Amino acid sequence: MTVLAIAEHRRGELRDVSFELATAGRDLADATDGDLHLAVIGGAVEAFVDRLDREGVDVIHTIDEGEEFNHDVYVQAVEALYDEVEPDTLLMPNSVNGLDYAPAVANRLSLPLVTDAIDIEHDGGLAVTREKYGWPPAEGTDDTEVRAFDADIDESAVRSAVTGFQEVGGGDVDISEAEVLVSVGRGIEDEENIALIEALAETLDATLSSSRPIVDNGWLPKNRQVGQSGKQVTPEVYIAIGISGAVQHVAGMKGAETIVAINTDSNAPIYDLADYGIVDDLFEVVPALIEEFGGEPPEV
C-alpha cells in the first residue's frame, strides 16, 4: 500500500500535526509492506525537509508554491500529486486548514472522507477510529528520498490571495504555551462571575482560557479562545469549567495530558473526553478548590 500524507506549516514552522500524520502513515505503510510519501506545499520547503526526512518517510515531495496556506493552490497541488503518486490512502491534517481543503480534494477525486481520525488499521480493509487523542510524533530514519514536484498550478483558477497573517487575538498571553489552563465556558452565566475563575487560575499558577461564547460576548479577548476558530493547546492539565464540550472546542484541547471537567450536566460531551469529572455546580466547586489550594475565593 502506498500512503500519501500532506504536511502543514504556518509562519515558517512545521506544525505538530505533520509529525502525527507521519506516525499514522508510517504505521499504515508498515502494516501493508508499503511506502509512505509526504508532501510539503509552499513555504521553506528545504528547511522542512531537513526535519521531515528523519520521520520515517520514504519519499518527500516538495511543491514550491507560495509561502502560506492558500485553498486553491493546495487543492490543485494535492490533486496533481495524487494523480502522480496514485496512493491507496491519502492523509490530510485535521486542522483549520486541513478541514478547509480536504473536502474539496475529496470531492474532486471522488474519494470518501473521514475526519477526526485517531487510529488507522489495515486488516484486509481500512478501519478508521474517530475519538479524542492524536498520534505522538514519529521516530524515523535518515534515508528519505526527496523529490521536487511541479504541480503545474493553473493561476487563473486561484481565486483567493494571501495578503498577510494575523495571529489569533495577539495580546501578551500565549495560551498554546501554558502547562496548566483553567478554561471557562457559558456556564459562568455572567461576565462578573469570571473573576471567580480568574481567582482559581491565579491560585493554581495557571493561565486563563475560554470557549468561544465567552469571547463572542466580549468577556475575554480573542487570544484566550481555545478551539478550531481559536488556538490549539496541549497543556499538562486542562480544567474545563462550565464547558459543554462542543466539537469545535474539543478540537482545540483534546491533546491535553489530563482533562478535568466541572459541569452540572452529567451528559455533557466534555465528560466523554475528561479524565476526571465533577458533576456539580461550579459556583460551589470552584470556591472550594480555591480554598483547598490556599487561595481566597472572591465574592460573586
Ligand SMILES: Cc1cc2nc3c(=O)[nH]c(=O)nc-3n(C[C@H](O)[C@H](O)[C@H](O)COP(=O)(O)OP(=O)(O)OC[C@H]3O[C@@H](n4cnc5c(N)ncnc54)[C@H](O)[C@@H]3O)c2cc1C
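Right, the form predicted on its own is done, so what does the form predicted in complex with the ligand look like?
We keep it simple here and write out only the one chain, dropping partners and molecules.
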C-alpha cells in the first residue's frame, strides 16, 4: 500500500514526531511491499528534506508555501497531494498542530479518522490501537526522490493568520535544571494542601513541580508544569505524588533517572514507569517522609 506521511516543523525546526511518522509509515508500507511518501509543507523545505531523506523513504514532496503552520494551507496542500499520490493511508502527527488540521483533512476527503494511534497493523483493512505513544527514529541515507509540488493554494480560503509566538512559563525557577523534583498532582485535592508537598520539597532540598491541573487551577505558576505543554525534565529523582501518569504528563518526565510514585491507585499508569512506588494515601505517607528527614510536616 502507498503511505503518505506529513512532516511537522515549527519556527525553523523539524519536529521529532516527523521521524516517528516515517518509521510507522515504513512499517505499514512494508507490510504490503508499498511505497512511503513524505511531504513537507512550508518553511525551509530544502533544509528539512536533508534531514528527512532517510532509508526507507521513497519520495519526498516539498510544498514551498509560507513559513509557519497555517491549517487552511495545510488542508488544501494535503488534499491536493492526496489526489496526486493517491495513498491508501495518510499519516499525520498527533500533535497540537496535527489536531488543528487532520480532522479537517479527513472530513474534506471523507476518510475515516483515528487519532492518538499507538499501533497500526495491516490485516486487509487497518487495525489501529489508540492511546499511548512512541516509535524510535529511523536510520538515515540519501537516495530519495524529491519532488516539488505546486498545491495551488487558494489564498481567499485562508481565514486565519499567525501573528506571533510567545514563550510562557519563564520566571525564577527552571524545573528542567533540578536534580530532584517533588511533583504534585490532583490527588492533593485542595490549594491549602500544597503546603504539605512544599514542605517535603524543602526538607529534601528539592524543587517543586506539578501536573497540569494544579497549574490550571492557579495553585502553582506555569513554570512548574511538567509535560507535553509544560517543561520536559530529566532529574535524577522524580517523585510523583497524586499524579496518575497521563500520556501528556509522561511526555515531560519519562527521561527521569529514578521515578518514585505515591498513589493510592495501584493501577494508575504512573506505575508502568515508576521504579519505586508506595500505594498509599499521600496525606499519611508525605508527613511520615518529612519526619524521616527531620522536618516538621505542616498541618493540612
